[in-house]
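Just one chain is shown here, as structure tokens, and it is the form predicted on its own.
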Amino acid sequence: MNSNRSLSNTSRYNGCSVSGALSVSAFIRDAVSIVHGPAGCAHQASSLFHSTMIANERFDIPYIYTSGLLEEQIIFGGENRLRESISEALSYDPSVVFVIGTCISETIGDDIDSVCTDAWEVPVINLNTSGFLGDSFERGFLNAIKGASELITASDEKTLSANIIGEKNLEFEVEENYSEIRRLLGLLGIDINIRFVRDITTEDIPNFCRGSLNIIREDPSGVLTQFFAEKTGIPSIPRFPSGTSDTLNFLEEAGRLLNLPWAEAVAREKEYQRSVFEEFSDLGDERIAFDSFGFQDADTQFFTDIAKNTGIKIDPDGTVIPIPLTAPVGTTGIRRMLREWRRFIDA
């Protein structure tokens, strides 16, 4: 349970598990997500969710439904109300229904699992969230990834391709980060099999096991790496690469896991990295200072190393550069970041 009563310095990964679950389930295009709780829970989460999507220039608002628990259900139990809500949601002809519990449904002890295992005409999957009682945004995100994986089926057919797992659908540059991973894998001749879960349908998910490699957006706890290893037997890389050395190591690790020659790919990437830093050689005499906005837990050594590669000096009196919310992905991410630094320096 997230019991933090001070929100001034809270991590952006804290918060309600309902939002974390929606950031996954709502990106399966033929799904309906039911927030099982008072209407306010759904409206609060949906408002944040939709605002963030619009800020990312995404206007295809997904279908989110609420069981709208009232005082009567909160006193006597909301399971029948959830059954009614699932029946109503099925009238929209979804291929799958996800149920997202809230603090209220958890507190009154609704048996969501029991309702979900009724004989419905499509899969109805409990994402095991429970709102703030469900811990955090991150916990909701992880549980939703696991819940959606119930639709994965075994396959004897393998292709030289990678599954991208756990993209942060609400972060800025999510498409740019994906493109960078796709570019890097292309150096090794590897295609993308599925983005799990981003802009897919339930028809895509059974193809998951055709992939030969899992690449997870970010898995510091190792939860997703272990989960998908046990479920699919496919080897995993537990992160998108950030930084020059990490990007080269990423190529080597992907090649090694798939028994592919990787030396030429690494050499080509080194050459690309040299060209990127040459592009910003005019910044070599500049002085900058980093600003983490006072709340980010950023790896400033990473940014210091990038500055040194361009010859930029770190100076408390230099131009203040805001540290991005997440480290840039791959070499192209570094290039985008340096362009932003240039704009601050030239301003």
Second form
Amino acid sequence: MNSNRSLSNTSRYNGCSVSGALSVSAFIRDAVSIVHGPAGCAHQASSLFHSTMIANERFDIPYIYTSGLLEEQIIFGGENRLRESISEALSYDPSVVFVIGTCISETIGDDIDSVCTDAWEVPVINLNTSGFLGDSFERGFLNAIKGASELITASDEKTLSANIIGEKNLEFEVEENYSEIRRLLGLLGIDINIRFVRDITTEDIPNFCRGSLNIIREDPSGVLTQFFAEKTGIPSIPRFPSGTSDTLNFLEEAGRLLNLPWAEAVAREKEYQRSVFEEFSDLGDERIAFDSFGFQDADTQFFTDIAKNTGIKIDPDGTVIPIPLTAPVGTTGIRRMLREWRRFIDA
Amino acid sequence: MKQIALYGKGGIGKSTTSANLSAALSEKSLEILQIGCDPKHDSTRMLMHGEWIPTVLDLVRKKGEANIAVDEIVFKGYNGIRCVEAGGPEPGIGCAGRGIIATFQLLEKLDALYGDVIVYDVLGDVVCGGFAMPMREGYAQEVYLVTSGDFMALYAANNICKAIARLSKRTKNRCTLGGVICNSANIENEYELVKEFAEKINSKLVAFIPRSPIVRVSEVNRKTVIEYAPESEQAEIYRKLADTVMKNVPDKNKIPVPMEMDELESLSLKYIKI
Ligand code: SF4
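Instead of the form predicted on its own shown above, give the structure for the form predicted together with its partner chain, please.
Expanding to the full complex; the earlier chain stays at the top.
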């Protein structure tokens, strides 16, 4: 029984496993994702996509398919309706179909696995999202990454490149964060192999194992690190770096894992960090106070450190600065954040 | 319109009791509708002279809800009693409780839910939200618990009593406990035991139906006792039950008090002869 409870009752990070799974599967461009449940479940998720993506100025909102269960299927079982939906989905000529179960399909006991293992012309993958998956956006997200990884095949060829895993496709600064990681890896001479999963096609996935380093967006529970270690044998860094020293450590860690000299890259990055703080030296005499709006379990220490580096004083009467939902990534992330602080201070 | 429902453990004789009750009521020139709410769909068989009538849910599955006409689901049986079987999904899939409520709603939509008395014969001891729907939605307004002196039958009856007690707290509740019917299993001291059970749960024993071979004989002949052996003592007993039910006006404020498990056990022990 899934009985995880969210203390905050509900927040951006809790909610429905369907949205979490779609935030992965819908970003494989030649895939179709079918939400197997009432149309309302798919609607919930697509509304979220719609509003979040438009707010992030992305207009290529993925199309989400649903088996649209009605009362009739709730009474008699929805497996046949799922079969029909998969057939309908196949008319769009996808390379893979993902099936995303809901609370309802689990309640009435649909055996999604058996439907998925029927003889379909393309892989049909159950992302295991059915049921009341506790604190569930996360669980849907993880299960979808695991499900999509079924398309990964072994590779003899290795390149000096990194796989980026588990980018948060609905995150505001997802592209900026990616560019930052790419820039950092560039300092070490490492390319990007695959973004798993962001705007890829299924043709990209078999190349996964050509990468020689896995970098996971964030993996607080360690689940993805372990999963990909077992599946691919590729070493992992389990987070995107945030903060000055963490960014330097990231470079060092990546270098060590790949047996590359890293000292020069670290030195260059340190220099860049210095220049960033210099760029904001005009804020040196300013006073600010942080406000998390009660939303998050905010760890203000991180932001306090950045303020100190810039020479800004923390003062309860200072300009109120909202704490971002996620910590800025790398040095460029800090720079972006300081620009925002400047706007607040100058306002 | 009186809407009564017989609830009780599977195999306790709900269908036999319901069919004979409906038959006895029909003799009073009342218009009766009997709805079997069990995927097993054998509630109305004796009223239909052994015919298995198509179930509402089978038809919905085959034709879709929109294409169903009243005469495809409501069948005239003995003495003009209108018979309906809700049916259910195949075992192991879907949700039968939801199916039952969909059946009632369809009957309502087709203006078929009328009569002087509607007898709902509800599959017994499953009292999840889905199966409690008839009580919750105000279809089962007077619930009769069918039990014997068998411990498991009393246990099931007590559970249903819990459901009624729970629903009684709702402001819009229309469901009351009409009483307890003992369908005897030939257990010693059964009358006393079930009578005391009924009182303990703040209700009353409204009928004691002795076990009689005539019930089986009638069934083999595909008839209710009322029809097959109208002169028999057993038929008289069902007629008496029909009288009692018609006269019964359960007090809406009288809420049943389910027993605790150990209480129920000691009650059974009290009457058992070892
Ligand atoms: S019913 Fe379950 S699957 Fe559907 S939207 Fe709600 S939480 Fe998500």
